[in-house]
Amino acid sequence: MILEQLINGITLGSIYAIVALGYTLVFGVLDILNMAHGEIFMFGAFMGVLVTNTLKLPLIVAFLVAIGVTAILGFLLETLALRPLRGKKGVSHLAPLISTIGVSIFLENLAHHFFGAGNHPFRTSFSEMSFQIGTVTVYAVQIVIFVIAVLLMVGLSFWLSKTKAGKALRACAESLEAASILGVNTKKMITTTVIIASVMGGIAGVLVGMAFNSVSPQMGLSMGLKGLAIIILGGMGNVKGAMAGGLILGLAETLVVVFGESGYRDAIAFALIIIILLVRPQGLFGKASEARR
């Protein structure tokens, strides 16, 4: 039953560091919170059903549906709701965050009316393959998902550190200034980060959708919160601190389950956020220097 769990907690929280990878990207460039990750998120989510369930088309399909989708709504968030902000003489340091906020009413009004309310099932054949090993049940699915999170952490980690695109983002995240003198497209790079992210919410909202058989338009606010709350545990802007961040809540809240706290189980994890942030406020990777900012 523990084991079980645990692989659960490890599914959920795999999840959440998906999420949580792409408001990292977007803080880390821009310094700012999209609070449209959550609703890009669900539209990824539903993205899927459309594909699977709709148009009864493969599921790689939905895939490459959910990130062309999410790649256009990340587009059109940093053209029309941040890039005009940017700069600007006399606005606020908020009204980024604010328009972000408008454009997450929005999308969220916008699901509303084209899906309708209330669940929506997300069926697919993969998502009843499992095996045993010994008394505990194991599904692809749980085990895709880590996987993909791993790769992703990865492969992100890899592109930032190693290639040219990815050392001028490091470059922007320093100082959009110093890097446009430097010779760095700083238009471009804000807009494909903030598209990869995106991306992300994409992927992560088809992942969801097959390890739970269900999505609403709601799920994008409580998916957004957790990202949020993942961000500032594992240390704002760091790739790594995402990662542990979402493994840590979601073995929190499955582990809160096990002891029969099901009710309480969000409320006991961001307990325990709140606790390692009051022991060390820069979150777990973050620098002493960034707690001081």
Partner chain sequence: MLAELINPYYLQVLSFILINIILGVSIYITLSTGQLSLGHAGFMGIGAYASAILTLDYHMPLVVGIVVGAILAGIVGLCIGIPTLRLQGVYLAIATLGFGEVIRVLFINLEGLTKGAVGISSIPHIGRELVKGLQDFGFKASMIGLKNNQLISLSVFLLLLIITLLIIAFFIRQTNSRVGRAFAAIKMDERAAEAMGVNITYYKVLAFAQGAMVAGFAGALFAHVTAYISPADFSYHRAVEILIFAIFGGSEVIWGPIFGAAFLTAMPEILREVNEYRYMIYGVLLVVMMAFRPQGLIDTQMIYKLKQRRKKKGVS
The other form holds:
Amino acid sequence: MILEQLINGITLGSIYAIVALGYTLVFGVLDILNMAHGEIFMFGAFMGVLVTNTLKLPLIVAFLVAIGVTAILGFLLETLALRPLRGKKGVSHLAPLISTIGVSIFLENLAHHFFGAGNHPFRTSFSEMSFQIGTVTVYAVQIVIFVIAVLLMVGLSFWLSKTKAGKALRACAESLEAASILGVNTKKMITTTVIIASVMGGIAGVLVGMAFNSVSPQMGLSMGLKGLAIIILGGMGNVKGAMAGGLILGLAETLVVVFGESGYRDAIAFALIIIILLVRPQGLFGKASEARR
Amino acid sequence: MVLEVRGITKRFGGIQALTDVTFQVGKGEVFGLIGPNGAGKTTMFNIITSMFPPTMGEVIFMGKKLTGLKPHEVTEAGVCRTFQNIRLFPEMTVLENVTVGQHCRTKSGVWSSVFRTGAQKQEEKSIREKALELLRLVGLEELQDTFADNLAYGQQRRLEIARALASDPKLLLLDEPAAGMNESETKDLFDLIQNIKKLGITVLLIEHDMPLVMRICDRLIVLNFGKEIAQGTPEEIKNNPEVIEAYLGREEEEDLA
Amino acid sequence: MLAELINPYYLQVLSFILINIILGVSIYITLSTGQLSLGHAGFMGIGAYASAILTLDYHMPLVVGIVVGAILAGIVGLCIGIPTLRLQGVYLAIATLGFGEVIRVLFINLEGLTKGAVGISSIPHIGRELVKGLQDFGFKASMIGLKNNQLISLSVFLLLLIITLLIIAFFIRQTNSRVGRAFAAIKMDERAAEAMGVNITYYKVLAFAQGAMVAGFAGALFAHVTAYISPADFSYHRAVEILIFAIFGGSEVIWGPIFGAAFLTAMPEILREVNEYRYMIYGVLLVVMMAFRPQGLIDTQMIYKLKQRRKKKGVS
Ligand SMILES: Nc1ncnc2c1ncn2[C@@H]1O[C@H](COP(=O)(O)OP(=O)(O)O)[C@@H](O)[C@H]1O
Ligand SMILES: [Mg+2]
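Show the other one: the form predicted in complex with the partner chain, since we just had the form predicted alone.
Now the full complex is given, and it begins with the chain already shown.
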């Protein structure tokens, strides 16, 4: 029983980690909290529903379509909502936040318009497939989710640390100005970052659809807030922190359900946000730095 | 002594911005704080006004310890400053900027403002009159309704001085007030500082304009890389070989170029 | 003649406009010290629930319920405002967003008190209570040629109008005073304000608590005008809606959010087709405003020019 819950928690946590990675990438490079990330995630989930349920196509197609659509959304987000604010004189640091809130509200209601308010089932060929290991029931979906999540994280870490593009991206995260002096095409790098982040959100969307069998326009907001909680927990712009934070939140939520307080499951993330911001604003894994003046 | 700076050291991460700096300023003096860019002059102002704490040392103002106070408490105690990189309230008018300066010398709160009590009206009137008087002193009376953002550079610097004076300081800190001013503006500034001195206000002055500094300061301290290299009257400073080497010499080279 | 003009439906729309104007003012106060709050829906909800519960379960008079609701929201605002002081810009917004969601989850889960997701219904209605009070004095709707429901809507509207005007007057006076100048100074340059002797801690907390209290007040009024509230009324959407009043109308002068609230509430009523797309339009508006006019439609310069023109006319 406990072991099963632990597996549930890890599955959930690895999805959270992927969502949080999307936030962290954008924050790391642009110093922007992308409030629309949750809604892009939700669109990924709906693409999964559309492809597997409505069109009855295999899961792999669902992933490809979700990747394609969220990549386009990421591109549009950058060109329409973020780029116009960049480098403009007298724009407050709150402007990108407000602008992405606008995108999030728009996308949520667009989904509402297209797909309706209710929950959509997400049936995959192996959603009921499970096997016993001793007394523990493990669902195939959980394994698929976990494997994809680990692959994504390892892939991203490898890409960031080993490839030329990844290094350029890290240079941008250090300082956009310095990177551009070093000859990095920052405009292209920024667009790439937002697209990669969005695609991670889209993939997570399909995974969540598989895990919970249900997709709705409102799921973007709740997942978005959880992603925020995680990067605040793990330290803004910190890749490893996002992964650890995701797992911690996933396990914590599962624990609360085990103790029968499922109504407060969602509140954990929000309470975490508040507590951590107050107690340790740099995040659990961030380093303290002298306040900027 | 109006101001005693005792053994101030400030580190920012790896940067040692100030190392064991000590000096005293007497009442009514104009005291200069000079040194090349990055010497730690502005940092010294930030520490005196408690914008951030020193790593070591303390600041005493008229017998009262300033170190550890909040910035607004320092202002209340009678120390006010201007900023090197002008920090006016850009979307306020010239007059409003000066009225903000009087904040800690006035009292009206929410209720007296909302009910427009007699005392509040009286106070608003006197705030306005005093602000106009200060604008007259710095020569910006005509521009009272202009937005601070729309002023010329030299005017903005003078407005900052008026705003600081509005808090009734006993010690005024001026951070490069002549920067960006032309010759006639600098001359007006000279007269203004003289007038401020006549009001009995002690002045601590950071300035790169050497002729101005040498003419107006009673005493000076010279910093280089956060350390004191000399202290004394303008005459003594001018003839100090170390100063000429570290600072004036370079300045003259620049002047020749 | 008068009787035909008084359409309860239009009066209700006008009443909602007035409540939204109060909400717009509430976010304006917080913003006027440069603090962005995404928790105003939470404060509004606290006021609404407190007043609904007090009047319904504890049979308190409406006035007591509304005042206590507002004060409670203000106190919660104080408790949130003090610890969040050290948070800058974006982080404050996120913390208040988390706060708002925690409040909403509490509304859903404290079922004994709040009736959970279903919400509270048959909350005492301001209009009906008012008309009942009038009747006790021997005043009847028919005496001025109105039907009873017309009188109810009319009395709600007039009461809200008076309250709204008082609140606006309150904050105009505050803005044009030493307190308002301190707010503005903090918004424009916190460090400089501090160096000029402004106690930024005090004024930031004051603005935050005032904003929370006014939002709670609006929430309490909302509860007694709709007579039904549920957690969904105080969701993230509401917080964004309140914010957009100020972003669209402008947050530099109090007329900005007032205009924003009035326009954005009236628009879907005038253009029926718009209502369905209302939140999509809000979303687009936020993006467009940030790109082209981040200070909102009405700004300081605009008011300044209007004043100058009026002055000139006065002279000639
Ligand atoms: N807030 C700060 N954080 C980090 N370093 C700072 C800060 N303020 C000043 N410094 C550093 O301290 C040194 C002294 O700066 P400053 O006092 O501004 O010099 P000055 O005013 O004499 O030109 C510089 O090396 C500067 O980079
Ligand atoms: Mg300097």
